[in-house]
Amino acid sequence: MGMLSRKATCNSHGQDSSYFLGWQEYEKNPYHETLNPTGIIQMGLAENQLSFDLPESWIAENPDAAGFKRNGESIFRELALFQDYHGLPAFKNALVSFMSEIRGNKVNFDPSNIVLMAGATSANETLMFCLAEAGDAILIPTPYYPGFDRDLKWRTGAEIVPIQCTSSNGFRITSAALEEAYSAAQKRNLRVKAVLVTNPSNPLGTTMIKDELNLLVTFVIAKGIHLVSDEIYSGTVFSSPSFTSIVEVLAGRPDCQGSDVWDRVHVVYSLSKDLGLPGFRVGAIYSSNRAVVDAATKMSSFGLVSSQTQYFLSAMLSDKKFTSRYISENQRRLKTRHDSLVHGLKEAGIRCLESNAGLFCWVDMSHLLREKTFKAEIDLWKKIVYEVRLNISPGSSCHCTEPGWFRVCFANMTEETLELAMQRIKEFVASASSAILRGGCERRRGRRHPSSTDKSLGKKFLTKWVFRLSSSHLREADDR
């Protein structure tokens, strides 16, 4: 061990949180509807399989593009030597014109100002390293994506403060849950650099209004630091209200033209969930801010997009009448199955905070917790994990601020795969709710009373068992 870089020995990944460890779980007892019918059904994973047949569709009418031809001629060996990190010009021009599409054409976007990257996790990296370095803090809204500790901290050194979002307001941000960020990293001695929001919200599943994106930008001018949007999900909302790009906002504004403030908004972008593409390893920096393309267009050098990827998808994004039919069927898919999440947890009595975009529902459970704890909150997880056989990721995963909470996945499975999984939940649901009325009168009759030798095995077995997965190899998860 003492020949290896701290970096390499250090346990700052973040893999022993409850978000990965639910993944390698489901990894041993995969369900499947015929191999492994009783196996662990995948609701952690926030992956768009719902449309698939469409571009299946339009490679079957184009394949020129999947065969790597052009006019009918073989590109193949064009495709197969090297290129320059600056990315093909015909594909930058197509994503961001999709980028465009997708926001209404509301706003336009540079080329020249685009960085192609191998994902969003790579581009949130890339961006980080340009922005912040150890001693630097980026105030992020909770609850937030768990890889963010992996993506944001571990190779750049930089801090993550978190703004304390609850559920009294549907966890939006507030001005005093913005100033109580920075002051509790000035505290630690940290340089706020940047605030870092997803629009639409992973894991909320919704996007934020116009208030919101105001505040911050009004914020990030006053203390002089920079504002990342991470808008990888913004071609899923599927209802009111509609999406609003952070560019849009500052379009919008009048103390922002001509103002230095575009130097500092920056934008993440990917495929990965609007065109359900995470294999292809599409992902972009967006920033007005010439040094930060600069350098991250030197660094993108160490995560490329293939040649091969960029000619293919450049023909497809390029062909309007397929992108517009896309977007509006895939929202379309994606209400409906929302939908169904929604009324099968309400059929077993579980609620859903309001939402209308993302590939995932934010699920108060709070009532199904034997205390108002945390660790109330793992032990509910763990039967859910091994008695349910569903793989969901508890809220403290994602730094939520209030037990009970979970992000439920609904778009990577079958419908009737969804519907096992309700089923499955309302006889859980029913079976602890007996559970809890016949704790209650034993209680009452003085029958039982959880001794202090209860509390220390149940101690005990939490320690070991959290033990056990964290110090097993876990999957890389691009779960984003």
The other form holds:
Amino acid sequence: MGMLSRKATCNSHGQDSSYFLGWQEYEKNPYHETLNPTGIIQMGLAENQLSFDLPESWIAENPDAAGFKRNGESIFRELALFQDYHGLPAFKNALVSFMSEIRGNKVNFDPSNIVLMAGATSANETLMFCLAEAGDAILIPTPYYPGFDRDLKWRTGAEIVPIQCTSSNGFRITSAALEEAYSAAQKRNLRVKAVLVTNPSNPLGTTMIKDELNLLVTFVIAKGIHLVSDEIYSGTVFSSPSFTSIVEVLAGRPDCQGSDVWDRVHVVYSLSKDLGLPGFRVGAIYSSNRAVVDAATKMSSFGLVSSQTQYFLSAMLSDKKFTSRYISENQRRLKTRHDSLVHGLKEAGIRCLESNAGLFCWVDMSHLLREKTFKAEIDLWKKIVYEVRLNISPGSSCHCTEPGWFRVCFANMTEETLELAMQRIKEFVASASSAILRGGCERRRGRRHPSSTDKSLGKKFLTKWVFRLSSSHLREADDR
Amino acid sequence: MANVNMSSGRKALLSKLATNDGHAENSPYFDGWKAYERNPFDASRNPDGVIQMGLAENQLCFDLIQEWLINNPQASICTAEGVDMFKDTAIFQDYHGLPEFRNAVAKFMGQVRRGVGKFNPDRIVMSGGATGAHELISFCLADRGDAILVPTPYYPGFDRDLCWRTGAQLLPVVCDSSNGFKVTREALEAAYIEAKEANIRVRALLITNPSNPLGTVLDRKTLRDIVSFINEKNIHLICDEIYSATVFGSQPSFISISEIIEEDQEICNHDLIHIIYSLSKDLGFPGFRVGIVYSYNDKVVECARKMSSFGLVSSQTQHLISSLLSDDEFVEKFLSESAKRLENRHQTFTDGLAQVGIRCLQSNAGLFVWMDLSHLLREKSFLAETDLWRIIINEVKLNVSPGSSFHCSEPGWFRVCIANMDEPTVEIALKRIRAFVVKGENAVVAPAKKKQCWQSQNTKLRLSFSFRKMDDLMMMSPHSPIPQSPLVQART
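Starting from the form predicted alone above, please write out the structure of the form predicted together with the partner chain.
Below: every chain and molecule of the assembly, starting with the one above.
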């Protein structure tokens, strides 16, 4: 066979990561409430399925956009022919206005600084093609979205060097961690080109606080490097602190006035998470660096947004009544769902990192590990996938420095399915703990052994023991 | 936001890709577009503007599609009839694509090939238009520095699509008018040897069939020669068949690479064969960004599919296309009507050109004609071609594409697109060409001709002989109804 390229035969597409293996298991045995009630529940997919009724009713009220019409006139031909990589002006205007609205209108975006791309996957890769090449490194705080390994490295040849964050301070970025990552890159003979952060964070579900953002800006000014802010979850912030965009921070700093740091800060956006439309492939790069916008625009030829989709969305997003209603209602629903998950997990003695955004929680199951290793984490994960039948994402696939953390999604299922998932977890924890308990009893000769013979009482008793047992493990974890 | 101009020192902070010319947009191919954009023709608002004949679009059959859309509202997920599918479609981002989309595209490809050769939906990989498909296949098959052979003349976008971000390079397989620009075994071998001698590893051969810019289809013998060549050298064959449904007339018919390898299973290793497809030309939907990579190589399908994440087709569009292409009756009607309209348009235009002695390469596909204006060059050079081209844009006000931008080996050829306008505009374009040719007899070209051949001392006589000679040259066209001038016969 004629040989394939190195890119085709290596595996830096990252698809062998456990992140994707869980998906594969799910696909073999997917949960369905009637057809397959014992199947695997998908909690590894950061989708927002909570608010489709809103665009659906908009569609019902706006037949023109639907039928390729503008004011009753067919514009099908125009749309079918429109392949200008500058994008549909009406769509770009609507998009930047939507982005502004999400940021409480504290920031204004210029439509001429936006480059449309087929999804954030494409936007991130294209931005990397513009900023970096083989021999260059991008610093990214851990834990991070596993897809970055593919999106930023595979075809660009760039490298990722992690900025190690830990649970000791809620995984926030520190000066020390930044400097350490920078040195690590230099030791590997890599030229650091950029820091890339996801804000709100995937997988943490937290918004970056002003201190962190300022720290970052100071760092990139000092090093003279780029800062990429992936803000695709900006519209999913459902409780305080409210979202602060990197752009806002720059605008508020005296040392950034007229500084060339503005040429080195770029935002990546998408409608896949905030609007729940990943199938439509709508991503964007926002930059005030003309050279980046020009180069990225030309590169966008390889992944333009379908004009059909641009047109539909320009109509919907131009409707301010719709956008303001959507943003607030969607956030309200996300909060409710988030709270359900947190509460359900708490009942099983499982803690989550406190979060105010995203479509998932960052869950601490380290107390359920038989030992504090990534091997134990994978073993636990396999149990959860195959026995508990929940596809969640192990922290190691997100390059987390500490074993035992898992990302659990909550917005891609019905409330009933979420409840079932919580039930399964509770049962699992109960049986796991009773196994530990039985083991403990054998070792400690019956101390703390439940004495009641009544099964239901015994079960209740057991549950209390489970909770206390797991709480004590958690306290140990806090002391780390 | 503050916007600070970047010094060149700062530019070093961007990648080489971002700052080099690999996007190839400084090619003259795009200059004409710019001239058009500054002064675009509009029948009522700007009747003296530049007519766009540099854009290979298919605008002849929108009425058929529009009618279908009106009768099939469920094809759009944004109508009352289709909104039930909104949610499922909106969340669908699986890079395998909607099954009904793959099935519909595979079926359509089979129908375009008149049922010769069946396409397997599992080999269909999506991409961001043919542009994305070409880059994708190049990433799969070539490493930085590797070469892909491509017969000239070829579509200028290939330089960007296959090379810019991949680091691959294109090496020309030179074809010329002596045999109608057909690809010969000799030319293939010559290009391959040259690469070898320069220590460049050749990974693939890229052919476009039907050809852009020639508008011709490859014959069976040429295709078989090509296949045996790549098989012998163990290099890949990338077949860009995006114009497959623009073939009109009964002869010669379109022969897809799929037909060649299916009628003779032993002819080559199927792992070397890959087809690039798109709906931009056949259906006229460039805005919808529907590109397809169809490979007979399982590993390539697998890799391409993963890479397709960078340019998936919008699920909203996949839904529309699967509805449209699943309607067999509509597809049959569309294909035959489209071919008919393309044929008429082609006939009208080539007849019109013939009337002023302009020849085109004989063709029966594509959305353009490959026009021979070499007789209008003041000398047989690319500089003269560019000069002539500038005159055509600025004075005749037609944006046509010069052959040099297609890497043609001979000056004087131009690609002229004819399917992206209505009939009245075609007439205006022909009128302008006629006026230009006549004017040329009176002024532009004559002085140069005077230099070339005339011994006469009488200037006036020389001039009048020049006019007559020009006249005869114009008339000497295989399509012209006017017999050769006795003046010419007398001279020879």
